[in-house]
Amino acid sequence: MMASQTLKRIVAPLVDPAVYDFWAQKISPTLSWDRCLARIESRHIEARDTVSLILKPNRQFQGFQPGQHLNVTVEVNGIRLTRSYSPSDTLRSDGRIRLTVKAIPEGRVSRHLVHHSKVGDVLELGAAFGDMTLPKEAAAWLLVAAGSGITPIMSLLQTLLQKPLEQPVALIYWARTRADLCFSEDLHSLTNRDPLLKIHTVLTREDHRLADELGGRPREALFRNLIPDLERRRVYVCGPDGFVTSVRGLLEPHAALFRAESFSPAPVVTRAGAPVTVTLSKSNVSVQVPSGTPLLKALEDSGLKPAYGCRMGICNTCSCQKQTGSTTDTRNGAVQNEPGPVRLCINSANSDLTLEL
């Protein structure tokens, strides 16, 4: 391993990582030369809308920590998209790893890899981000999940029983429907496991629940009944916006410690004219621009000289990537809401953006 990376450091600059990647892939499809490409080699359905898929990455993966997430970047009718998603799987040593993604209706990505991807497909892993992580030292934990934010809250569990438990630990899961519920099998034999841990599933739209399945929105009275000492409990929380503040309002105050992570919301699109901060990730540099303006004159106006050329969306010499945030293009007023190339003078900003600048 340490040969081929020095031997790697020596012929680099000979090498074209395009064309590299172009002919290692006619021998295995995963091979790259500076990316991390994981190909798909099992799907299995997990609830509705939801599949597990099984990726073994290369060996440009740098690996995760349970609760964290990774980028996951595939190519949707010619155009790669980059979304987030959580491995819902402790680490395995056969280096594999799971991740879980549900559907969702208007979720270009999400829907391409439940209804479209097939094993043998190959995705492109960024580095893992996220500080739900587990500390080394033992504690109480209550785990909070809601809908697909049980992916990295399974993998935090998995993670804790693979030792005998020290202190009580639980995780309470809203879902809609039972159909709706991940994992069930595997919850099922883990509540079996460990007699620390304590396992509610919580539905809001079962007509019929069983005996153990409980009902409602969260309230304070729930988590009480349930977690008499919530005090001495670490709470970590996954889900959409809307609930995770409701669960952090009510929890926070009383918990030794609050923590949560909610599904990205889309960027907030303000009205024409109102400011939004965009931000210069390489230069390192915040300016407020007014929404609604063509970048390129926007930022000349905060004193900044960004390269430009023709000024009307031919020459792409402005052209730069945006990272996150949603933009306009001025001349038809296509809205974008992706990462990607956007020629500064022909865009404008809908909400706050960060330009790779």
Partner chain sequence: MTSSMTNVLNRSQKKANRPSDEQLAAFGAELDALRERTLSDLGERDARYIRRIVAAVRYTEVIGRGLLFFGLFPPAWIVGTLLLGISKILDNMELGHNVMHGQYDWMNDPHLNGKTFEWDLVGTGDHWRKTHNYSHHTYTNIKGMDEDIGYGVLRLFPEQRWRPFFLGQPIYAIIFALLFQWGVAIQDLRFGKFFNGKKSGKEMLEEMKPFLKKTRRQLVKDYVIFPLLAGPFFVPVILGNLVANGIRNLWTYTIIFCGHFTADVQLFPKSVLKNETRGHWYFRQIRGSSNLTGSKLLHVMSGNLSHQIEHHLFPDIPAHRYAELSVEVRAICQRYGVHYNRGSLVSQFSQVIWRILRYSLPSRYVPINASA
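The form predicted on its own is what I need now, so please give it after the form predicted in complex with its partner chain.
No partner chains or extra molecules come along with it, only the chain itself.
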């Protein structure tokens, strides 16, 4: 491996990656000089409008830590689009990974992957990112998931159970109905693997719940009833922003450690002010946009199509260099007047800007 990497560095100045990929992919569709390409090897329906894709990446894949996300690029109707998804399992010994995707009504990528992707299709994967990963030492855990938030939580849970638990672990999993529950077979199998694992299912829109199913929204009484030793638990939470905010208020003051990620952006309240001019230096394009509006949305409303992924400031797909001007972080009001990287989805313009796009 070291010899092949050394040879690649030597010949790199002589190689056009696009030309290499064009000819290499006539031999194998996932061969690439420098891109991580992955072939869909199988599909499995997990729940309503939700599928798991088993992917076989090429040698460019650098792996991931359980709980992290990957940017996935796919071509939809001739347009390359990128979104972020979480592996829902550990990295398998054969190098394959499992991505679980739920189709959302306006999600062009998610709907394509769920309803139209097929075995043999090739996707492009970015480097793994995200900080909600496991420490090395054993601990008592409470994992809380809602909706698609179960995907990174499932990867964490599978990892914890690779060896016998030393301390208790609990998962509380919210879904709308039984038809929306993912990984039902996997979760049932895991509950039989270790007596220190407890899994609780909460359904919010199921008319007739089974004996072991709970109902209702997050509330202190439910957590206290299920997790009497809450103060010793490390808590990881993933779900929609409103759900995460609610659980944070209930648990963060009491838990030994609290971390959370939301897979939907928080509502952004902005006041559109006077128009400012945004100049894209690489494209030689200038547009007027309202100050106070997230730059990604403002540029899209002007007919431009910047690259983006998560739309909530996590994946950095929309990040670019700000060369001049002042911006405000729409999440916390922090003002940045100096040149530097700016994430278009969570920053608005305070003045005329020059962006390296």
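Definition used throughout: the rigid core is the maximal C-alpha set that superposes within 1.5 Å between two forms. Positions refer to the first chain, counted from 1. The shown structure was predicted, so the numbers you read here are calculated from the model rather than taken from an experiment.
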query	finding
Residue shift check between the two forms, rigid core fit, Leu70 Cα at least 2 Å	no
C-alpha of Val51 off by 2 Å or more between the two forms on rigid core	no
Large Cα shift (2 Å or above) at Val278 between the two forms, core-fitted	yes
